[in-house]
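Shown next as structure tokens: one chain only, the form predicted alone.
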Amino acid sequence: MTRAALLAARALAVGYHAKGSVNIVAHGMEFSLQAGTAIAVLGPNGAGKTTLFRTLLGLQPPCRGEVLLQSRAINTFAPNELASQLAYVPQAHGAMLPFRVQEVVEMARAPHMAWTALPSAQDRAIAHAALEQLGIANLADRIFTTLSGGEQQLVLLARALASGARCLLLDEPTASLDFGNRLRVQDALNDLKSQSYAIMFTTHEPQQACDLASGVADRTLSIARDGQAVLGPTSAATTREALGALYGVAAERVPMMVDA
């Protein structure tokens, strides 16, 4: 039996609206995200990575096609309902005030409080457990600004989980990471694909395509410097000729080297 999808697009194109006109970036986008899977955005700078997912947010209207998040249109969500339901991750940089850890996390329970409420022992206790889950919990009370790039991007990861979605977006989820965080990140969303998340996530790097793609995505949806969008197995959009017309070089790929 085919699972339903958490999140879709149906003919999707996506791109700007400005004074009565539209500027189309990407387009050809179809695609069902179900529970226990993930789809990996793959596609030079410029190529509508960012502006697909402002659109699958719901932060901007599609050019054509729609978004449907657990079969409705995106567009018909409250704000608090979509943010339970749907996660965004971005990347991790370090901009952010020097909160706790366990603050951080707490800031994904706003859409289930009052609008001047604090977070309740339950929101803390959800926030704590979220932690737990990605294995930081002793990361709980260091300040946020402190960690190192690999910690920070597992700290935003547990604030999606504490927003109680189940469906996660990540932009750049390794971009400027490490090997040793690369393969912790990694790792952690392979975990939430065997919890039953729904990951997408983009990348735009060619070695990091193939890494985490490779590593995590079940599928791949590779987006062309025209904006020609093409949804296939992983397998094949990570071969050397795949990814060297893609990003319009010669690629080599490199298997990541794990000891076991």
Given for the second form:
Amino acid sequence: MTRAALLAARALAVGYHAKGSVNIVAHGMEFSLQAGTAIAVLGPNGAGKTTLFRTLLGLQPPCRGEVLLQSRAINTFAPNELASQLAYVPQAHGAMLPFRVQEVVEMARAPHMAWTALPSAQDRAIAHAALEQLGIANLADRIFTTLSGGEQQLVLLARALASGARCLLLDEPTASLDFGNRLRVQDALNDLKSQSYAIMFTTHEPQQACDLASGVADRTLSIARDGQAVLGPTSAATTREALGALYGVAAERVPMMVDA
Amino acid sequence: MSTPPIASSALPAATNSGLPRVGRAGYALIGAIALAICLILVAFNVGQFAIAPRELLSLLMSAVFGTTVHARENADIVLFEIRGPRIAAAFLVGGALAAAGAAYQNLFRNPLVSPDILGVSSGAALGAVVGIMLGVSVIGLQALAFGGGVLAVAAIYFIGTHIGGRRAGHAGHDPVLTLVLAGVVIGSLLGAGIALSKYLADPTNQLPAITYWLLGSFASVTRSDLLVALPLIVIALVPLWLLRWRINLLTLHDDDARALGQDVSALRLIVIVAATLMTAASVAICGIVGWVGLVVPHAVRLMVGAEFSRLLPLAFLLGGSFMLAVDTIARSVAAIEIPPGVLTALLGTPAFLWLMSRTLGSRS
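Alternative state: the form predicted together with the partner chain, after the form predicted alone:
Full assembly next; the chain just shown is listed first.
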């Protein structure tokens, strides 16, 4: 692969800085995410997936190593500049007030707008185009909080696209979805991958990890409970033996999830 | 996430179609302005010395352009010294409380918080109660109430942002929750102070004054009160108006908003300062009037949705209209004045329940 990496981690260790001491949660992360590729981040709860994402998004400093966005250290970006290149897709949660879908997506234009500005006609058009890109323009006038979990997830994905970013970080994109909605999100991610977006997503549940990872992700970054991270091809990371070792259970108790 | 997919596909088409989105909010705004003007005219026309619209116009024209007055003797005094300030105060306070409530409901991501969630009313009340017991002048009382409200919020904000603030990198740290909890704790401490003052107060003079103040009233608002409160409220409304779209970002979780490039702490502080200023200024001139700041913005959100640039002007206009209607009824239906706080609850509760059942009913 000769394409330049959009997002890269070099000898990265992530964790918390608390009162002078450093508490490392996960370490040994080394990856380059190119356009048109996807990496799954797999690991049990508490292994440091969220901490990794917060570090990649520049919300907390790395403990060791560095994060590069287009070969430039992430802490040299202004917040608005970073937000327009690297988009975060949170888990769909019901805690929002009753915004219309179009308004939710328009919020992604914030990094391009002055503090006192209202979304321009162009901002609104970009937001609508993002909904169309995912085939959910029919939801534009619906109230976000009344949508199903899968629809909400797609709307949040559209919001990430509307920011103009080419690199997407998704937090547990299918965790709370039923089978059909999971497939819809998976299809959307595959489409975006073929449109040269760079995608990284976390997941903690092996079944969903295998569905999503084998369908979308070329490579998987496995983070074990002790924080050791290993990057490998998804097919190798999702074998019974690998999953058994990752989650600390016997390999024969891991159900066969991937068609060999 | 818990909504089954079937429920959303079964949504009635009426929620989607109907009037186009700008149109609907536009009609609501025109309606709210018309309602406000009608209520102001009615309010002048009600009471011991009713001022009819024609007389009102004549007096205003003469005051502004110096034209000849076609009005009764003393009508100008009633207009400019008594009823005018009272009407302006009721409208302004109702509007300010509703606008502050709307901002706080966005900030706390909760449609049922009121402008005094960060202790501004308790702080102001304690300040006023101490003022009554010390026997200070009216101006001194208002200054103490305003200062008490601002100090309480400042203390709660300081505590809320410093507890856990050192571990800002922690993913589980939720500054909004910390603020609410600090508000609850400091609020009950202030409540204990108010209770102690009432217990110690002289029951013949001070205690009735304290009770009266805590119930809130527009009866004693003068023009000079208004001239102090008006600039504060207007100054506080300016940042809310300028940031009326960006305040939407506060409804997102902190990490989410920060990943969109937003400096969440700065925006949150601006909103808290603005909402505190106007609530404290309101409480200082008319005492504690509950209910409006909680329910009016919530009701407006049920009508036009959560988007703050649509919510803010409507919340202000309808909050002001509601407060003015309540005060007009409070001073006219009975021989004695009814405390407006009691009336807001009596009138507002059924109206709110009706609105809620209609809106929720059409969505399920």
